[in-house]
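A lone chain, given as structure tokens: the form predicted alone.
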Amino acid sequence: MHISLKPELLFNLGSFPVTNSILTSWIGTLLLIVIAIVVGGNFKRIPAGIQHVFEMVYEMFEGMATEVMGAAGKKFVPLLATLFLFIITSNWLGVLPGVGSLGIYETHAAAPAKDTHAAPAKDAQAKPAAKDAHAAPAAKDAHAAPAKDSHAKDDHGPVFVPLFRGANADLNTTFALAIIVMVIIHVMGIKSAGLSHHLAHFKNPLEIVSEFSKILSFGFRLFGNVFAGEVLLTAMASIFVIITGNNLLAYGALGGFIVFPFLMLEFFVGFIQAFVFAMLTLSFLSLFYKTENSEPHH
């Protein structure tokens, strides 16, 4: 059973690290291009199939941003349908059998040359010490370099390395769409009302800190919610390999039998994380676009 919070590297392009979950988030975001331009071209007044529910998915924030909004909501409606299927696919991708058990097992050679340098090179400066002190170097360094060596077998051996993980079980993401949220949050605030209006919410220092924490909560939510299922899943697939220690192909059948009810219940968790953080964004907006329009009225 593999379970890692750090996404693994798979690759590099130039300088820029190329990880599972970046790779996972890249055919979910393809996927929904792919989806756009095929309804778009065949597009039809009556709506059926994939256009229908992409057409349920706006409606449904239309009228939810209008409850809450008024008519300036409607201008927001294309960044919650966008941040709900970005979502909801990243989710939904992650749990799909062959996420996180598809790979391939690396192996780093350990590197003998830094601990067969070490103790010489300690060796080297307790030479010219005192000869009573001489023991205690030479004591300190047999001790070492088994440490170091042992250490070095365990790290540098064969490592799982996941073709795929889910774009949301990565930190990086979630807080990527956390800080892109409150930027548009605070850049409509201050196109609203002016910069000194918005900037008055803030006189009170925890004001300031709310902002932040209103960050961490996108992030960590998410991150959270989409992480312990995957962990979920893969402990209840794994259930059975966990308990005997034995690896046998019955055993993987049984644990799919087990994992598929969890597996329904992660579908759902996953279009309620997608739900939730779009009305949050929602919720915030209206916190600063809505007061501040509608204070010049009164």
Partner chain sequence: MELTQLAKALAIGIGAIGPGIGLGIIGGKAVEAVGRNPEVTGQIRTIMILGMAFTEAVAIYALVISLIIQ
Second form
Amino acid sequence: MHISLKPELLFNLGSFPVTNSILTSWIGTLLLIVIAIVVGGNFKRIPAGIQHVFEMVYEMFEGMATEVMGAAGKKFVPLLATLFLFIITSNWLGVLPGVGSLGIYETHAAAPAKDTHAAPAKDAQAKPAAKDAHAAPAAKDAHAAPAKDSHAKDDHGPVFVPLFRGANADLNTTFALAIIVMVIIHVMGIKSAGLSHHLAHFKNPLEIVSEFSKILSFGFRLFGNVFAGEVLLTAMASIFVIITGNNLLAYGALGGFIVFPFLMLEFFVGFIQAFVFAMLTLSFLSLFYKTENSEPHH
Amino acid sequence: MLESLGINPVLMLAQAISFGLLYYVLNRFLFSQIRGALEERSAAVSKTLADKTEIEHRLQAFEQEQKAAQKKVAEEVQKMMLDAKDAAASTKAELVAKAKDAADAEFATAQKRIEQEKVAAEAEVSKHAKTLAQSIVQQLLSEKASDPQWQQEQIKASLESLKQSKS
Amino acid sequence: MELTQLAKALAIGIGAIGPGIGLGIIGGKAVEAVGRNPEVTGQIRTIMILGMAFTEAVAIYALVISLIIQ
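Let's compare: the form predicted alone is above, so bring in the form predicted in complex with its partner chain.
So here's everything in the complex, that chain up top.
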């Protein structure tokens, strides 16, 4: 069994490499945008359905922001809520059956042309069981080929490339979020306290190192949790295949039952990580953001 | 290292841009409305609460007013009763006084009359007595005048009394 | 090859010890706190989950390292 640490390239859009994780993240973003426009378009005074969910999220972060930073925290609520919604959508999309298992086999030639002869009918049924049906060939493949990633030079037969991959199981996404958040935190710190005041936080060079370690910890925390979740799901689904070495359909069905509680766990982890990301953003913001009347909290 | 982790600045930038877009759209179409709705709702709730307190205040004031009115009425009734009592008492006293006055006046007139009657009676009696005494004196005088001795004695006695009165 | 696999296993295996202990301490203390004053269960839960996420991140770093080792 092998799951690539980095996202697989699907095709190039001009010079822009479209990977499977960015495809998933675009799908998630598009989904959120459509929902937001639909909900915002016919916004009702008495909330119902999905509008209620959004209001709940918004109110939750508003309550926390005002608790941590007072009334000044209110203007960061959209950022926190967007972070939360984006991360939770990506995480939950990544847990869905089909993500990571639905894919194509690429015979690695020079061109990044996609070989769409794959994605067999087995995969089309969106069941957790489908997840392992492909992990197995991928696993065998990985065992056979010492070169680990899809960019393997020597062609040991076709390489399985999943069409979708959890957006946060890609360090690009998580680091993009982490860098955005840290930039916003420092910009807001400078805006609220003034440049000299803000720089006074970093008399000790270790503080600067700690700021960079915040980025790393932000990025790796989210990535690690989501990626580990995917590894766990794949491992659990294909556990019989791995143990016995036989690629049987019955093992796949069994794996579907085994993976179910872990799916639930991953839904929970997806929520928790989204929540933690937003909460950490809030607490780091409150560290540097100086409110008018009081010293920032810790 | 970065290559093995799959970090690609172009992809990162793309993710950042798409996140920014998501932020803009959510903020523009959803969060602004939610914010407005929440503010409106909280305003409505606080207004309702204010109304409630106002109503309670009013109710309380009304109850107090009612209570005060009741108290006032009760006091008035009591006062009226007291007044009536007082009035009754004063009328009684007046009546008594009047009666007493009347009685006194009656008594006084009665006394006066008695006095007058007494005087009149006395006068009558003295008149009668005078005439009686006159007639007796006339009788006596007529009897005694014929007696010279008695006359002399009489003159002497009167002289004597004159002398006495002179000294 | 054998040593690489050993390195992977050791990285996550040793790396998981500390966070494991830490998670146990966090959970136990949270339970104690809830037992002491149950009226702030919600706040304690939030703080506990935050602390757990921090602690768990350490194990995740170890996992990432073990995955990076080729």
